[in-house]
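First, one chain by itself: the form predicted on its own, in structure tokens.
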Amino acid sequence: MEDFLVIDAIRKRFGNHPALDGVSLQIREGEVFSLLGPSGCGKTTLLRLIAGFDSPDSGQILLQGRNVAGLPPEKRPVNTVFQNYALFPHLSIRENIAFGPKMAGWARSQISSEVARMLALVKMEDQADKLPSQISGGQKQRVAIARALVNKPRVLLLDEPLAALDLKLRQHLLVELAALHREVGTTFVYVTHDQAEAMSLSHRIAVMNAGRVEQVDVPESLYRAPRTPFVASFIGDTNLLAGSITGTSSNGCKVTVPGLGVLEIRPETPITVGDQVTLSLRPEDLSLTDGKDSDPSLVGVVDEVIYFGAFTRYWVTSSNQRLLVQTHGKAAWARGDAVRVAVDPGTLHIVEMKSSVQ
């Protein structure tokens, strides 16, 4: 896959607020690329710039090498699926899908065949003559996607398309979206604040924060090798631990963490003795025991337990740390229990470093 949609140093301000602060991205043809971040991070603003609904203050939006930043929406080979569906309430499902091709002047026979293909693709053939008010929210979203795809855009923009649906329906439609993408092969740019949606659907994800891109990577690398504390804490749950480099070893370096003692890790970048680091440690990479043979480990008291069915979460507090621990199955420990939290040093990952060299 080649980089065919390039966001180059895009800046956008609304009054004194920098919505986008020099964002650059390379999106490959045919991939599902997600813009993930909290409300106000700039992801929807960037989507609107790609669609042509707004113009950047500076920078370029290159589609196959052509700068489209100055083109109106109707001149771009891009279509958008909105959270609120934006269907015409007075038109049938079939007529909603056919609207774009009619405006483009397609022949009647071509419109008929392409609308039929889209109806089959989104499994709505038996609902084709109903009005939007007569179908469910999930069905409306399918129609909105079919209407956006019928004109064969080079890029399909999806702006929080599942946010208005309940959890079970969102999970079902995520599977359908993945299958639909495999069928049509169109490049999807997917905006969401939901980490699970982005992780399950995307080939790559750009994690955004305060108008900037913190990291672009495949889902597994974002989870296992986050590059900043924000990415580590926004993608799933993690324990962020402060430590200092106190020595070296044949396999890496030694980090002293209050409450856990000295840990040995393998840093990905050069570090020196005296550097201050922040470590990410996922809850499922910890275990609980009442024994004395776990090293390194932390002794503490369980102060909260939440059972989720497939797993249980514990919050364990000591005088130096408060750790979130996740274990499989039903709860084996109760509030007030004294426990030992065992740490596997191989699961620690440095997400921030402050050099001791000034």
The other form holds:
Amino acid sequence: MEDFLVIDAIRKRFGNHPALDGVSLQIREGEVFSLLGPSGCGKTTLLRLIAGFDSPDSGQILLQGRNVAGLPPEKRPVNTVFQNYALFPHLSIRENIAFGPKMAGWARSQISSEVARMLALVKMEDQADKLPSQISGGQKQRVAIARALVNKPRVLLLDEPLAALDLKLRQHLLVELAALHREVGTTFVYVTHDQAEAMSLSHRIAVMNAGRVEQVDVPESLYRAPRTPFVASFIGDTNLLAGSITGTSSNGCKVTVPGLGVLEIRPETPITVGDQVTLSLRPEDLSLTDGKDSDPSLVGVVDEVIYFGAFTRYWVTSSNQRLLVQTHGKAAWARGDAVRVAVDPGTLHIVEMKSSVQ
Amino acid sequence: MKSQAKKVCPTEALLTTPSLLWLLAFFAVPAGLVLLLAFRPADLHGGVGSGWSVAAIKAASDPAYLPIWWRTLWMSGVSTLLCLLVALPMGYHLARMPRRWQGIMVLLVVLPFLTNFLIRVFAWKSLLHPDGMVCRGLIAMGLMTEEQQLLYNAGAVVVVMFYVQLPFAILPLYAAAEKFDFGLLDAARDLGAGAARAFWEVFIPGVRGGLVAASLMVFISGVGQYVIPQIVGGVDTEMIGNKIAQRVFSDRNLPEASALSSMLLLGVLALMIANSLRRRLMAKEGPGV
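The block above covers the form predicted on its own; next, return the form predicted together with the partner chain.
What follows is the whole complex; the chain from before opens it.
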């Protein structure tokens, strides 16, 4: 169902600063959809608009076809997991989870059975009568999820729920979160600035930058086929190189890149000879060969070598371009070596194009 | 739960000494002297006789004082309630203002203190006077007749007490609200509470400490009042403070004044001790379920 939650041409300004500049998204029922971007890109603003804490200047938010943009937060069938969890400090864990059902006026017996079910779901039965100040950060996060899910929201909004935790715990909770989603099947809208978090958890990701959506795609496509230089550099590491189309070949065209030579590319959009393009090359798609007998214009020098264990990274300068190359295993080249950078064919990807013809 | 260190380190003892001495010299010793005086006989010349006597205690226990005690309690109670009703939303809004404005507003709240307390009470007297602005205005609007009085009644005393004590309620509530995490109100709204419900269920418990502090400060300073009923009150609005003042200044019966004062003091102390016991009990038990 493509039109479960539709964000339609949303604009929101704070003073002179456009926080959201015409954002449109379609979120499917039951998916984990991430809003990914650097701080200040508008992802949290968008989440707050969906939750109802702010209202958009223009545009619609349609949940199952109904515009909810004018409704106050308490009238929307969505619940939020806040970044700092926002657990009520004067209430026990149990009472925190029971807060929503109590507001909704559920019967007492139903409240206690549903709260017990949620406590079991997030494995917090033993801590149910403690205060939020008496449990750990990871436990608070689980309580915050239980407190939101107990209301059976159509959409669960998660605002950087792991940002306050340390790396080990974050990775552990990410696995738990994925399992939890499989169990409840609720639509998740997940805000994060951490691309690894988004890539591992999400079915689809919207990459946002400066109040706009740059690209919406499955994680694999975002990584392999980024459509803008921003997406290419934000998702993982990449080399962004300028090139020009210098000819055609049997199954595509030839692109000349300073320092790399003439490469073959199969463009997805129509392209003509003379066009200037920006290419994205992932470090792991590059390799190094001996540069002794090569054309001098294609020979680079290894500037820096860093060994990471499973792989080694080299920074190579070739024709005034700095390239990041990643290879498996231990270092085969040393600083100062003359090398030639080879490109794995078929991995070249155009992220920006300036046509020579107007 | 935080573990409480039982051992007192020497520096801590040293640091506490000045305030302890201050309390001893200016509170405990005078209070003890007042208590002692209550057990002395009064002499005919307005002084204190020698020997011991329970005459003053007996006189102070006269049931004729009961209506005055009762009036003291309810007038202080009503003015405390009024103060909280106004100070609570004020504390809330003050804390939500931009930082720069908070400072200015707090300054405005304490600004009346620059004017002498007596002058402010007299200002109220001229405001509420039959020829004063308020009276004339209400009569002009037909809300009051010439025969009615705003001054010299319990209403006037409560209103002026409310006015004088309001800053003492606003400051602790503002201090508590300023520490409150307003994101919790978003969370409450998100979980289905309307704005008013969120305020009641989350904000009020969140500033509970400030509420208790404000109530105690206002109520305790209320039960000790005698200037306000003296100036804007009438014959039937006397509070226990007025009786104590009369015993001292008119009757020159220091032991009976001391007896009444001691009763007031013990009552207030009981209130404070009850509050600190309640807090200790809550800290021990954890959350109420």
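Values in this document were obtained by computation on a predicted structure and should not be read as measured data. Residue numbers count along the first chain shown, from 1. Rigid core: the largest C-alpha set superposing within 1.5 Å between the two forms.
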query: V341: with the rigid core matched between these two forms, does its Cα shift 2 Å or more?
result: yes
